[in-house]
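Listed next as structure tokens is one chain, alone, in the form predicted on its own.
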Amino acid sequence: MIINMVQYAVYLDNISFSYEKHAVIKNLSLRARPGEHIGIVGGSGCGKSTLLKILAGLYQPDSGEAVIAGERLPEKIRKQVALVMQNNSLFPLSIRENITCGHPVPDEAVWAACQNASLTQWLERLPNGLDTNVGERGNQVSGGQAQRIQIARALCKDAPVILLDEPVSALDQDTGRSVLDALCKLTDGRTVIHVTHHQETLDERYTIYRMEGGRMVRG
């Protein structure tokens, strides 16, 4: 059968992948279409977080095929996804160098993710706004604040692709509810694949895919 790749914004096909002969991805399918929300969820060791650097362009399958937003090569997979962590990955820098990673951004736009990212009210408190340094990895802001810079980060990228990492496991109740918010903003109208533990936190919007020993089943 010839599958048209064009329409799936994710398209991977057989997929597999080893760290030193251990499989750890083994023969997988995925297909998201462009604006469709994936979610995936498993225990830990079970290859979410590999499968994450695949759709990512850090990592090569060792067999079959990942084509993301039309692009095979990982360095141009790389332009086309966003990526928000549940670890703190940022660089110690101001806020806005975390936020632009040194592009040419302007103000009006970074200040525009800020707002969607719910940043502003903080922001505006801070004697050195968007030029405030966050420190070695990120010490000199709180994990919900270092969650929202990743997402202003995300929504300055303008990728096609989102892609999560448990964006709100390290995170209190409340804080993560307000950081869920500003991710519905992000994720509004891209294609999004988000792998956690907690099935919970996906809403209506996704398709649940459950992960187990390198495969994936629907469900």
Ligand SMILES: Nc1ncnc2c1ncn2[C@@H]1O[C@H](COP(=O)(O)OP(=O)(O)OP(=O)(O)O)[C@@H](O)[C@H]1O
Second form
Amino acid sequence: MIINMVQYAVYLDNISFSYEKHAVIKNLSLRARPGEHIGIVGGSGCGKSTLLKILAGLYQPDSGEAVIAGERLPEKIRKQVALVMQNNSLFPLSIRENITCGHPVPDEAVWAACQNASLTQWLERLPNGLDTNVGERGNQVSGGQAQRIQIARALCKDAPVILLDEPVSALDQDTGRSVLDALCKLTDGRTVIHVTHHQETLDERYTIYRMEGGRMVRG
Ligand SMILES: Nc1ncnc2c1ncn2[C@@H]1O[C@H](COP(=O)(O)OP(=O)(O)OP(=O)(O)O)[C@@H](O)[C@H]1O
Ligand SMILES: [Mg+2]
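Having looked at the form predicted on its own, could you now put up the form predicted together with this ligand?
Expanding to the full complex; the earlier chain stays at the top.
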């Protein structure tokens, strides 16, 4: 059994999760080998974001087994994953602090992440560059810029498991394209769980699953 688990970067076995009495995830199992890309689709409210929060070590399942990058403890899981959220999850701090999350990251590494996240052109036009404050809940930056800042953060973290929640929703076509390009650089060679309502944005590397009735079925 142990040998079985360690060959997976993501190993969910028979997990269930409820908010109070509202059961959202019911005996769900999911496995991803290192470097595998999994796309998850499913109706609004079926539990996709909840599942990503479990995979990110933000919530613990009520029952079942969750082993992510060989870790079971939420605080250890959180070090192994990078999460790009559906809703803006920026801190009211500078762009640099949002990317480094307070870790001592050399400037060259921050700029390299910005380059790969298609942020440089925009940053060069800002009078304060990386030191620009993103405002309360990131209200000083657009949705596309906020998503690319999150992608730069994920690139800097260099985690083996990448969790994406609708990273190209509500963007115009050009911005959507640059976010997709940034995502390609982020996901290359890593294990990816990508939740989307737009299956057409997932390329042939992805195996698609559908979430239905709290479980996972092949898409
Ligand atoms: N913090 C919370 N407390 C209580 N219920 C919640 C909470 N977050 C989500 N829910 C409920 O759990 C269910 C699953 O929500 P979730 O956000 O995981 O859905 P989703 O599949 O990501 O939907 P969408 O496609 O709209 O993003 C919904 O019925 C939602 O109302
Ligand atoms: Mg969601």
